[in-house]
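Here we start with a single chain on its own, the form predicted on its own, put down as structure tokens.
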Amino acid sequence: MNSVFRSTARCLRSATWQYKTAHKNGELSVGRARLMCSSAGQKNLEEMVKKDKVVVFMKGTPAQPMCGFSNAVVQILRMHGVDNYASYNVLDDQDVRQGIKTFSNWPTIPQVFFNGEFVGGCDILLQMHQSGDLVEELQKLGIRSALLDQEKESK
């Protein structure tokens, strides 16, 4: 069991996983696999989440979401008048798809970031929208929610 811990620690330090495979003829072959947990991969993701005030990792694009949850996030942002944000289609790059899940410690896509901080996925953004917290969070980013203007017009 200690060898597993040592191997895992080596993996995290070197960003590679060394594996050994025993063949039927008795030979032992050794290989290495590069992991997305590498500091370079994490640094790249850190730069990506800080690219804009609002960043969304989603399936598809804002113009053409490829899943209902990604579409819901786009629609919620649209209702608040948030049209300018960075989005990344995780279907285009499996390393980004898996890497962002590891980076945020969140298992699902879409993922929303405000000022480089992980907010959550579709369910959390929907709860924030329903409770009014999203309006406040957008204000902290210097973004005025379009829903505030709609409330004034209806009075």
Contents of the next structure:
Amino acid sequence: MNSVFRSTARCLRSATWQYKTAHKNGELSVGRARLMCSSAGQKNLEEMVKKDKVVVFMKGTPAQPMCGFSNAVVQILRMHGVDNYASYNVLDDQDVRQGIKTFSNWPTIPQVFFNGEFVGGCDILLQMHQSGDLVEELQKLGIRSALLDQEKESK
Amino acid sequence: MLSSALRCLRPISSTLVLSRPLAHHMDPSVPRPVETTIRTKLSKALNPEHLEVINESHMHAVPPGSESHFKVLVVSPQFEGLSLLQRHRLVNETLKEELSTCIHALSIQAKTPQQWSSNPSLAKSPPCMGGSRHDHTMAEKLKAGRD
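Any chance you could show the form predicted in complex with the partner chain after that form predicted on its own?
Time for the whole complex; same chain goes first.
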């Protein structure tokens, strides 16, 4: 939580001159400060993670991952029959690469989002897969995991 | 015939193993500042019952002796009641400085003492796909690790 406050404070410091002007004009409002905080880049990322049910920021593409950890995420999603997800190759865009780390306050790639909410990286997705939690979370998104059908067939 | 050929090769291969110098990551005399820092910080912050800090850089497309890719196993009662994400965030926060400078990849296994005792195993990391080879930001990180 502290890091969220610190990054918010950094945001506010950089927008101080606008804030002071607003104060002088008597236009103090938290809403305005929040608007000043979010840059075009951050707003864009917010749209990106909310646009699709499953969003992955990775190195490379699902067809050609460029990193073992990103590949693991792709393979896990594939195992569950999740093929229709949005993926963004951070190697193509350094702004997105750095921006997403700041956005989710998470230092590494890959990053997985479900319904606009940050889920975690490769380790977390793998553990969710192993524990069965991933099937449940996909169900909440309205996605039926292919593993459920595999289980049915084997019975 | 194959088995006799193998018998011939075996003594030669063992001689080769003896004369080959220890790989960087196995050589105890090589300094490991980043690994030491990780160990110290995690010990202090999370008071773990069990801690493993493994330098996996040799498994990736970086020069020998790099300290860029790590796997940590932390077993701590402080993880009780925390979700996976919360646990990982705790570890990330502890190693914030290193993650923003020299650590390129950090694999985390964060378990409670009960989870660890019921399953004392460390998950294997996925194989490298050579991404670091094409990553121009790696040079900076590797330098930060050495300085």
